[in-house]
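What follows is one chain in C-alpha cells, specifically the form predicted on its own.
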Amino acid sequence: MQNSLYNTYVKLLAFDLLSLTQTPSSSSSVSEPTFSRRGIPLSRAETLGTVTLRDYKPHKFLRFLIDDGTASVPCILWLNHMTSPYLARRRRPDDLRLIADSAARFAAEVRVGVVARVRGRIGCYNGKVQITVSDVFVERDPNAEILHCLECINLALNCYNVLPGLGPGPDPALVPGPSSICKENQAENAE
C-alpha cells in the first residue's frame, strides 16, 4: 500500500513539490534520487500554474518555470529525441518521432504568461526538485488554477495524508472531503 501512488500523477501546490524529502537511491543500478511527501514515495507529479520563465534551446531542451502562488517549479522538456544515443538504443524509431513531434508541439505551447497544466516525473538538477516533463495543456478556463489548488488541497488533506502507518489525517467532519461527500450522497440515495 505505501508505493500505491508511486507511479500515479500527484497533483501539488509548488511549495508541497519543493519540499518533497530527497533521499539516494537505495539500489546500486539507479543513480536518481527518490522522493518522498510523509513517507509517500512518489515519481510523478502534476502541477498548474502561469509560466514566468523560458529558456529554449533549440533540439535540446526547453526550461520554464511554473508559479502557482506558493512558488515557482522548474521543469525541463527534453528536445533532443532524434539526436540522442541514449534514447536511440532503447526506443524504435517510430516511437522516437511520435515523443519528439509531441515534445515540439509541447514546446510550441510554453510561452511566457499562459497558464499551463504540466505532468512529469519528479527529478532534480543541481540538487533542487524539477519536474521532466512528459505532457504540457495550456489551460484556457479561467477557473482552472483555483480549481486544481482546491483539489491539491483536497488530496493532500484526503488521500495523501491517510495512508495506512502515517497515522491520522485531519478531523473527517471538519474537513469535507470524498468519505463525507461519499456518505452525504449516500445517505441521500437512502431516502
Given for the second form:
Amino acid sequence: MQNSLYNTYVKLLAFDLLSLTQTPSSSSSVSEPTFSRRGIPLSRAETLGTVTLRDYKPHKFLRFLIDDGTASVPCILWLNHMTSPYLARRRRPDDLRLIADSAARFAAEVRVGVVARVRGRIGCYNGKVQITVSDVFVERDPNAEILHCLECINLALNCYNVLPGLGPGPDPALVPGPSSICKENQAENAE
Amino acid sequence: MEPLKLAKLADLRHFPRPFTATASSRFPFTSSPALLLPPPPASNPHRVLPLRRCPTVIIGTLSLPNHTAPSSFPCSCFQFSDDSASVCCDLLQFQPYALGKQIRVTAWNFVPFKCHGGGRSGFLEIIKWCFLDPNEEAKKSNQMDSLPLVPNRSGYGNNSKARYRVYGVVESVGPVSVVPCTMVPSVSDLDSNSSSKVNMLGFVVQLMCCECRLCGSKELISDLESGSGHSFTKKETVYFCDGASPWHPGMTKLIGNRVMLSRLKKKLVFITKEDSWVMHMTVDVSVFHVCRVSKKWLPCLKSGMKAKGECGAYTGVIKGVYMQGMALELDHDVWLLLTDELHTLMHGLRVGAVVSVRNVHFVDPQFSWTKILILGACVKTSIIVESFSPLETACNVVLKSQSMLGQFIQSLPFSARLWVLLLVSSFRKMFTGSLSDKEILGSKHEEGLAQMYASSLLPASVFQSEHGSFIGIRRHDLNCCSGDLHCNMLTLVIPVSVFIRHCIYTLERTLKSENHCKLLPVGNHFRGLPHLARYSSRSWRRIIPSKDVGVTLLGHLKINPLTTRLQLVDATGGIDVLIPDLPLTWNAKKIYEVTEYDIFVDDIGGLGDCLELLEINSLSCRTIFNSTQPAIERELSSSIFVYFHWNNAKCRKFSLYPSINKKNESLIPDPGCYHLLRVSHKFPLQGKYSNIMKSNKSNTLVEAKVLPFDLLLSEKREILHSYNVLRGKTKELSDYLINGNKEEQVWSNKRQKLDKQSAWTSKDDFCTSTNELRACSNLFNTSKENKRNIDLSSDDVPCLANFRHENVVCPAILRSKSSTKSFASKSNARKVLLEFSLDRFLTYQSLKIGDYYIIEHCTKDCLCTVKNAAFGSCAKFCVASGKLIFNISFILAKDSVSPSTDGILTKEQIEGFFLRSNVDSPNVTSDVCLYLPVNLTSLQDDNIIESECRERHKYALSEESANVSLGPGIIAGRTNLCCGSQNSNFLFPEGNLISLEGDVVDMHDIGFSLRNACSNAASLDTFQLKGLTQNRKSLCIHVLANNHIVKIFGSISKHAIPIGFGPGVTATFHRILDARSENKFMLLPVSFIVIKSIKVHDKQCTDWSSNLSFLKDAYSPSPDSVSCLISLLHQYPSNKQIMLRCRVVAVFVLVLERNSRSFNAETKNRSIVFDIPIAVFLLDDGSSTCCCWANAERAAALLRLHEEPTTSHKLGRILKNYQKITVKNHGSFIDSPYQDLAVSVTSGNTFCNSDENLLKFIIFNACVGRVWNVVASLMDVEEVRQLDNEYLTETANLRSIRNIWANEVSCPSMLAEAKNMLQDLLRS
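Structure of the form predicted in complex with the partner chain, please, following the form predicted on its own?
Below is the whole assembly, all chains and molecules, this chain first.
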C-alpha cells in the first residue's frame, strides 16, 4: 500500500516538503537522490502558495518560489524544450511543441503575488529540495490556500502518518526506480 | 319462438335508432358478417347495433336509383321499395338479375336518418337475401343473364348503328354527372338538324378488354366465366348515358367482374377542341350480359408501393368519419380523402364498415409530425362496402357543398387537402365563441378565415383547375398519376390544448430515446449504479425548437387573470409565452401567428409523473379532428412556456371580418401635445391579479420621470412607402433638418446658431401645421414670436418623428417646459407614480424600465399641474383607459454619424445616417423614433437622453438613491434602510439600491437557511419577519455578471418572478440592495426582475459549457454522498456514493462519437454534436490514485471541454469525418499523458496529423486542470471487465487500481470545503 504514494502527487506543507529525507541513489549512474518521509518513498508533490520570487531566463527556465506560509518551496519550470538536442532526439517535434507551448503559458501565468497550485517531481538542487514543475494552475479563489493547508494536515493525519514506514530510508528492493523520464530531465538539467 | 314478422318500410322509418334484425331468432347469426366482429373495445364510443327481439323479414323490390330528373338525384344508392315506401339500400352479394325482382330480406340493418327536406328516411343494409320466387332461386348459378340497360324498354328494337360490343373486366366507374354536349350529325344523318345541344346525364365505365380473335368475333360468347385464357390489357371506355345512367351503383358493384355490353354505339367525342376520344355509348337498345357467379378479377397489385400517387386498391375498416365525410380514417392512420361526389352520393360509409376502395391514389404526405398514408380519391375511385358496420353509427347524409371552401379544398393536391381539413377542424375549435362558423368556413360567395389563412400559405402552383368528370378521367388516363405536393412547408395549426399535449409527448419521446442511446450501454451492466438521469430529482430545463414540433401557433395574446402571465390563448386553452421585446402596441383583439419559437419545459421531474396519468399519445390526425380533450390542468401547463421575439409574431389581418379588427387601437399618436416620460422603476404586483380585481384597487405602480419637455406632433403625415424610395425622401428630410433647401450648406457638429429663418420659411406648411397644435398649457403663439431668431438654446427644437409601425413621418417640435426656457439649463425632471387602472394592466406589463414614453397632454391631469414633487410627496397619476402611451426612442446625429476631422458633417453623411437609422434594426423596437437634428450636448448634460448615448454598464449599474415614497407597507422598510449606515449594529441590512444585469447560472430555494447566506443574520431575520412573508419564496440566485459570480438572495413574491426565470436567462435586477458583503445582494419587496433574453440551446444535449461548473456549490451538496480519500476507498461499501476532491493526472482511454440522435441534431448553429460514450481518467487526490470512468457531460467536464469552446467545435468538425474515435494511451501516463497515443477510427479514413495533435492537446489540457469534486460510485472487477469488453478499452493493466464511475462532476466551493474540513479536523 505504501508504494501507492510513490506515484501520487503528495500534498505537503512547505516546511514538511523541504525536510524530506534524501538518500543518494546507489543503483543509478546518475546521482539523483530519492526522497522519503517517515521511510515512505515519494517522487511527486503538489504545493500551493503565493509566488514570491521569479527568476526568468527566456527559452531556458523559470525559477520561482512558492510560499505557503510555512516555508518557501523553490520550483523550476524548464523552457528549453525546443532547443534541447537531448529532447529532440527522443520526442516528436509535435509533442515538443505542445509541451513547450504549455510551459510558456505556465511561465506567463506565474507572476509574483498570484496564488499558484504547482505539481511536479521532487528534485534537488544544491542539496536542497526543489520541485521540477510539470504544471501550474493559478487559483483565483483566496480560500484555496486555507483549503490546501487543511488538506495537507488532513492527509498527514489520515494518510501519510498512518502508513507503515520503512525505517530510516527506502528499501531499494521495494521501491521502483525513477522512471526513464526522470533520468532524461536530469540529464537535460545537467547539460 | 316468436312468429316471424313482416316489417313495413313506412314503419321502420319512424324508429329513432338504428337496429339490426334477422329472420331467425337464434343468436348469434353466424352467417351474418355483421355479427362476426368482436364487440368493440371499451375505448370505442360506439355501441353494437341492437338486435330486434322478434325475427323480422322485409319483402320488397330492389331497383336502380331513379335518375329521370337530373337535378333531383340525391344519391346513387340502390332503392328498395315495398308497397308502403321506398328507401335507399345497399346489399351484399349483389346480382344484377335481382334488379326489379321481389326479394326477401332475411338479415338486415336499418339506419334511420333525416332527409334534407326534414322528412324521415332511412338506409337499409341488406346482409342476406333471397328471391321471393323459388323459380328464380332455382336457376343455375352459371346461367348468363342478359338485361336491357334501359329497363322499361321492352324488346330489343332495331338500331343499325348500335352494333358494337365490349367484353372485358370492369376497371373503373366514374361519377354520375351532367355533361353539356353538342351533337354533331354524322354523315348519314345529314338530312336531320345540323347540331343540337343537350345535357347528358351519365357516367363513364372503363373496361379492360382482350384483343384476341375470339373476343373480337361477332358471336356472343356463350359462357363468360370460361374466359380464363384471356389477357385483359386493352382499355375500352363505355359511356352510360341517359336511360342507362341509373346503372351506376350496379356497375360499381361489378368492378372486377367480367361483363359484356352489346348493341353499343361508337362515338368520337371531342372533350376539348384539340382532344378527341373514341368511346362506346349506350343506347336504348343496349344489352348487358353478366354471369351469375363470376370470379372477381383483380389487377395484380404492384409490389413496392412508394406512395407517390400510384393508383391501387385498399380494403380496410372505417375507424372514423370526419369533416362531413370528406376524410375517413381506415384501419390505423390510413386516411381516405373523398371527392365531393363520393362523400355526398354514398350513404353507407358508416364507422365500423369494411370497405374496399378501388383506383385510389396512394400518397405519403411526409408530414413532419406524423406518419400516415393518404388514399386520395379521384374521378375514377369507387368504394364498395364489403361488410356493413355492426356498430350503432350514423349514416353520412350531406349535400354537395356549394361553399367556396369546398371548391377550394377540392382543387388542392391530396396532402394539402388533408392539411386544410385539419386546419378547418382546428380553427373551428380554436375560435368557437369568438367567431361564428360562417366567419371561419365562409359561404358561397365569401372566403372564410380558414380559406384565407390556407391560401396565404399555399403556393399558387398547387391549385389544380377543376374540371368535369369526363375531362378528369381523360386527363387521368393521359397523365397517369401526377406527383403530389410535399408538405414540408405546411406547418400544422392546432388548438393550444392539443399543442401542450404534443409538446409533452415530444419531450417524453426525446427523453426515452436519449436514455436508450446514452444510458443503455452502462445501465445494462450496472444495476447498482445510480447514474440514471431520467426524471432526476433535480429540476432541469429542456428546450424544444419549433421545427421539432412542426406546429404554428395561432391565437390571441392575453393576460391570465390567475397567474398575471401573458398567454397565447384560443378557445381550448392557453400557454404561457415569454416575449422579451413585447411592444406597447400589441393588441389583445388581434390574432397572432408564431412560426418560430422555442418551447421551454421546466421541472421535468414533475412532468414525468403526469405522463402516465394523462395517457398522452402522439399527435395524429385523429387527435386533431377529435380533440375534445380538456386542456391539461394549469399546474402542469405552467411548467411549459413558449419563448419568441416579437418580430417572429405575425399579426394576422383577416380583412374581410371587420369585427376582428374593429377595435384596432391606433398605432399612430394623434397630432397634439405629449409629455415625455422615462420609466425609472416598476413595482412588482403585490398579490394575485384576481385579488386585485376583487379589491378593485390597482397596485400596479410605475415610477417615472416627467422630462421638462413637451413633444408637439404635427398633423402633416407622410408615408414612407418602402425603403427603395426612401432614398429620395431622406434627402428631402435631411434637407429640412439641416437648413431648409440650401443644398450646399454644411452643418456643424458643434453647437452653433443656424439660420432658422430659411428653415422655417422654406417649410411654411410645417409652420402652419404646428400652429394648429393645441398645446394645453403653453401658448404656441409666444413661441411663434420667438421663432425668427431662435437658436438651439431656446425653447423649441424642430425634429422629425417616425411612426415605425405604419412607416409614417411627421414633423415635430420638442419644447422645453422649464422656467429658464433653455435646453442648456439644468432642469429637474419630476418624478411621478403612474397608477394603472385595471383595464390598463396590459400596458403596465409592456412598459420597460429605462425606456422613454410619450403620453397625451390633458389639462386636468397632474402631469401638467403638479409642480416639482419634493421628496416624499411624489404625485400619483392614474393612467385611465383612454390614455394612449407610446414608446419613443431618440436618434441623435452624434450616435450614427462620425464627424470628419473638423467636426463638420456633410450632407451625404446625414443622408446615410437616415438610411441607416430607418432600416428596421432589431435594436430599435419603439413605436416612435424621434430624430433630433442637432448634437444636443446640452440635452445630454441634462441627463435626459443619457441612456441613449452613454455606454451601458454591464455590471452594477448604480441607480440614484431612492427618494420616492412608496406604499404604506414598504415605506417603513425603506426609510430604515436608507439611514444609519454607519451603525453596524443596526437592525436592518443597509446599503445602496442598485440595478444589476447578468446571466443567471443557478437558482435555489433557501427557505429557512437564508440566515446562513446573509452576513448579518439577525437583522435579516427581523427584516424577513417585517416583510410580507405569505405567498413569498426565499431564493438564492447565482448571477454571472462581468465574469464574477454574485449571489442575490431574499424573499420575493411568487408573482414577481417573471415567467421563464431560471438558470440560462439573462436578467436585470432592479433596485436590489447592495448588502455590503462581497458579491452579495438582496432582493427587496420593491425589487423588479426583468428577463432580457434566454439561452436557447439545450444544455443537456449540446452544450456542456458555462453553467456546468456552477451547477453545484456549497449550498446544494450531493445529499447522499460522503467525502473521502482515495486511499481509504476500500473502507467504503460498494453501494455508497463517495465524493472525491481530486485532479486529473492522466487520460487512459477516450472514446468520441458523432451524435446520431435526431432530435437535437442541428440545434441552432451548434456544430458540437458529439457524445463521449466512455472516457477513463486517472485521478489523484494526494492520498493515492484511482481510475475513474465517466461519460457524456462528466467526461466533457473532466476533459475541460466546456472551458475551451473552440476546441469542442474543432472536435465536432473532426468527428464529422470519422464517426467514432478511440484514443488509448499506451505510454507512461504519469509523466507525459499525451505520449504514445494510439488513435483508431471507425470510418477507415486515415487520421491526419493535425487531428491527432488536437486530441493530444485535449488530453494534455485535461491533465493540467483544476481541482474537481467528483461524486462517484465504486465499481467492482466484473463491471470493469464488462466495460472493457464493450468498448475494447484494454485497461487490464489498471485492474490493480480502484475503479470508480463518475456520477457528477463539479467545481468545489473552496470556502465551504475548507469549513467542512476544519470542522472534521476539530472533531477528530
